[in-house]
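In the form predicted alone, a lone chain appears below as structure tokens.
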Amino acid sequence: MLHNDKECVAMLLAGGQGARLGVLTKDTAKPAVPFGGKYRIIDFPLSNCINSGIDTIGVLTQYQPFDLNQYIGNGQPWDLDRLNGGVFVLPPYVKGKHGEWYKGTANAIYQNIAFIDKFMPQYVLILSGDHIYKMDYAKMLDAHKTRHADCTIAVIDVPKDEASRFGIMNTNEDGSVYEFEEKPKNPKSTNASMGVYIFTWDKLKNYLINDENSVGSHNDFGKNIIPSMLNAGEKLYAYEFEGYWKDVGTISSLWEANMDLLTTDSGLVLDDEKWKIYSRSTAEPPHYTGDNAVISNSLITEGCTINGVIKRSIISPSVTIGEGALIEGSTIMPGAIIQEGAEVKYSIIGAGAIVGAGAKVGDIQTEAVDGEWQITVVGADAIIQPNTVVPVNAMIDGEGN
């Protein structure tokens, strides 16, 4: 007889619409958006889990789930195809005569209490599906247990002028949290919440049930659960994370994270044998570079045909770059075609898109505007007609709009 007992179960929130990514999430969930040539965003939390020894993961989907569900499959690329544990896709479902969409992050976990209880965990790890980082959750769990905490919240130190963009954890000298501020205008500290939480399960379950029965609640961890626990005097601690972390919820941050892969001092390193990022890779032939191809400071993945000039860019599988084309400071997603003489600068080109011969997409930028890069985006399967000029910061969808 199999025993389902697990010390810690991870719940990965992957159901958001990702509206700020515009056309890139028109037909796919944000965690399934391609990243770094051969990865999807969700590869990072999934890989972090298995590298941390956490082998039971619920992936909560809702918006445009098909591509994400197909990508995860049985979890084999992440060693999550297991008889006891593994990865489970958890969409909203009807129970008896009733069913509803996930109303918020806390409600999503509430609707899956029975799933978590099946494994009888002592602890539950809550993750977001739209962050790029490498983190050992086992160390965070050890800190949680050592402190006998009810909730441990991962925080990262951010620049003072950026702190108002985040949920801020104000702490005592021992790391205990005495106040949580959601995007404060005048932050008291720079301890930004990473959206990574560990809860003692019995404690969290009670708060989820009470929150669900609370009229007017947003059913959200940041807005409701954590403030409620603080007000009740529960033991909440911050866990300081030192390393690369980026929320890729905007076009600018997604582009920036891709470019960080090409910067040696960014802290985002993917060739670490001790902490691999796993992905579901397709079997493609080696990439081909023609006689006139010129490539510098770029990542080129398998199945590509390169006949143009590529500078500081990331080229995903099965991309074709035509003769005389120029790609600079850009990310080209799988299967895209950049035809002869086209120029793509500081842009993201969606999967399967075609940029016609002689077209000009985007332009070089020297600095971000109010912290945001003005990146041009061409959506999946969009067609840019030959000799068309697509200006900086434009966004073109699959219908060419």
Given for the second form:
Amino acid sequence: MLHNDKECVAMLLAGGQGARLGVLTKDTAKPAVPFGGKYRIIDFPLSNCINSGIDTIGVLTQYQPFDLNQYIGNGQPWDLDRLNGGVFVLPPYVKGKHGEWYKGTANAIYQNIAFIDKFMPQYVLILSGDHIYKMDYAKMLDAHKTRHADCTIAVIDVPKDEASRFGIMNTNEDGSVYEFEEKPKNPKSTNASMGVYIFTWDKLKNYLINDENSVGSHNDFGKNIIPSMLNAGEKLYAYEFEGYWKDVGTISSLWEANMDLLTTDSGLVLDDEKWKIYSRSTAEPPHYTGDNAVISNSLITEGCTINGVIKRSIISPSVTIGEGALIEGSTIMPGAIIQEGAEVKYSIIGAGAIVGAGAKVGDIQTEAVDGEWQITVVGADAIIQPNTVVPVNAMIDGEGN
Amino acid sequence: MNNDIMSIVFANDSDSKLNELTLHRTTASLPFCGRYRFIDFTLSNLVNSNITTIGIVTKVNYSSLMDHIRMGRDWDLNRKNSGIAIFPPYVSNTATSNYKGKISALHSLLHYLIQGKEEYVLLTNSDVALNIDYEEVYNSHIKSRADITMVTHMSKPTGNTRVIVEAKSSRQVEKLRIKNTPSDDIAEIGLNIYLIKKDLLIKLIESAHELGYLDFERHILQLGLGQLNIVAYKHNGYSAIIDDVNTYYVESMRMLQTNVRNDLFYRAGKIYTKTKDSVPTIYRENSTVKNSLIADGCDINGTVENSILFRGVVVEEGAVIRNSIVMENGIIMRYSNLSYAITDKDVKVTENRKICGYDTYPVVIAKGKEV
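Swap state to the form predicted together with its partner chain from the form predicted alone:
Full complex below, order starting with the chain above.
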């Protein structure tokens, strides 16, 4: 079995319901939500892994997994169709006489100890499926090895007034963590955990087993594993990441991250030959821009037909924008149809949705209170009847229309 | 569902008349419509029709083709059984004539044909753009008890070699004329796509080869008309043989018509190509784009009208592109002007340059050149 050993195996937590994304995750897991035109959120951690030289990834799913499973397939778009290693979708399963759902993030890994052990890794990288960022995990692993750490937690410096929305790592001068506070009212520092952890596998395995046996545990990394490792005096270090990182777990932040693609000063640059973000291709011809189209400051992808006005928006593959339609500050997901004269402003339109002729969806926002934009959302396959008005911040379900 | 057909694809057929565009590549790897190569239509049609044993015959300049196809993964052709086999040059002597090729090429592939477990062979050139279901061609072949079914379409003969077909109402071919004079009258023209039983093909090739015959159309089809039941299958969708620069330009521009484009890209199945993981195209503040096809990965800050941009093209502020085709990674710099031009891959047009062709004579800028 020596030849099958992997130094580091990545485990991607993709099982959350993503309830805060509302209708966008009604029929799909959060990591499979479209982003940036031709991507899905999960393309970011998967591409980061392969670009970092990590080719063995377990994707832990349990909520609406079909879309995600189909999207990942054999992993070929990310070069993860490997003879040894590759990408594995890991739903909960019945073991012996017992079987249960993943109770928490730590329990999800606990239930897959046997999977990880097959590769006999020294290190395990724990990732989330709801963050947009480009990160070289190999550098983080180097830092983990150099410090002989038991656990390394990636942190990013956040503005002081936002720190209370994150898990904060309080560190000594050498970067070692002495305290972890989940969403503290009065944060002592601005080192926010990015939900990216590297553990020395033997160590983590013990903590997972103990945690499983402890009554009343939430079986969660942030609430249980990290605090108990700190209490026991294990070596926990923060790894400072510099660059773009965003949790896209809410409608507002998902919209913001999309808009960040349109400004150079956001730091989110996808056109990077050295760090490509891969995605499953849709095999569509180039997009067609018609005689009456007016497009500025926008991203347009293949298979689209554009005949309207588009300002500061992201248009996914195979979207149709009719004559005289106006799209502003919005992201339109794959296959949606915006008919003649419709107006879509500061909105997210779900895959396959139809906005009828002359309908008005959402309105322009000038500022956001507490980072919460009032974004209008039309769910996948929803139909907005012609000439109707969908008010600001409304959320329209695809069902029953 | 599996079927009983294998395919032989000829990658170089009309190379000479495409001039600069096929200087460094086969016709099969000639870029078309923003993100495709000609071979993509051939391979996608075959795969969509469940034909997965495919031999590709090449003659010259085939490295770009090998690079494009790799293991055939993008067409789902990296199979354990069947898949793609590429046959490098079969010309062992100094023969260069196109027609020297086909019969001797097939003769040199006899072992591959015999080895294949399929009962039928589909022969096709790779200078054809169309979206066709070969299962329908096969059904027609069986129903009409044809020895050879040839796929045809209606079009005006150009100055290049064309096989003009005259068929009875039963679609049985009565007369074949091989012409290279242009005409304004629409005629039924062969697309150089043939379906034939493998055993019969082997027999015909062996005997033609023994007699020193060279030309598949003249020496097997024309001479065989009395003895063989040759049936024409007319393709009613979009189709074009693209074997000179002018046709290339005209057919590219036809892709701007939505109904034509939909026919070529969706009629019987999707057209697949090598994926490049390009980012979406960005339209910046000063972009003006009208009636154009734009592939992914472009960065547009100038004016583009009635044109086709391939993947990764940069149009700087003030640049104007009209009635032109800009292939992959072209850079059109500030205040330069392109009109009726075809720029090949990796061309750079520097600031304030003006390149102007005519609608019947587009200017071609060769691969990698800087203007």
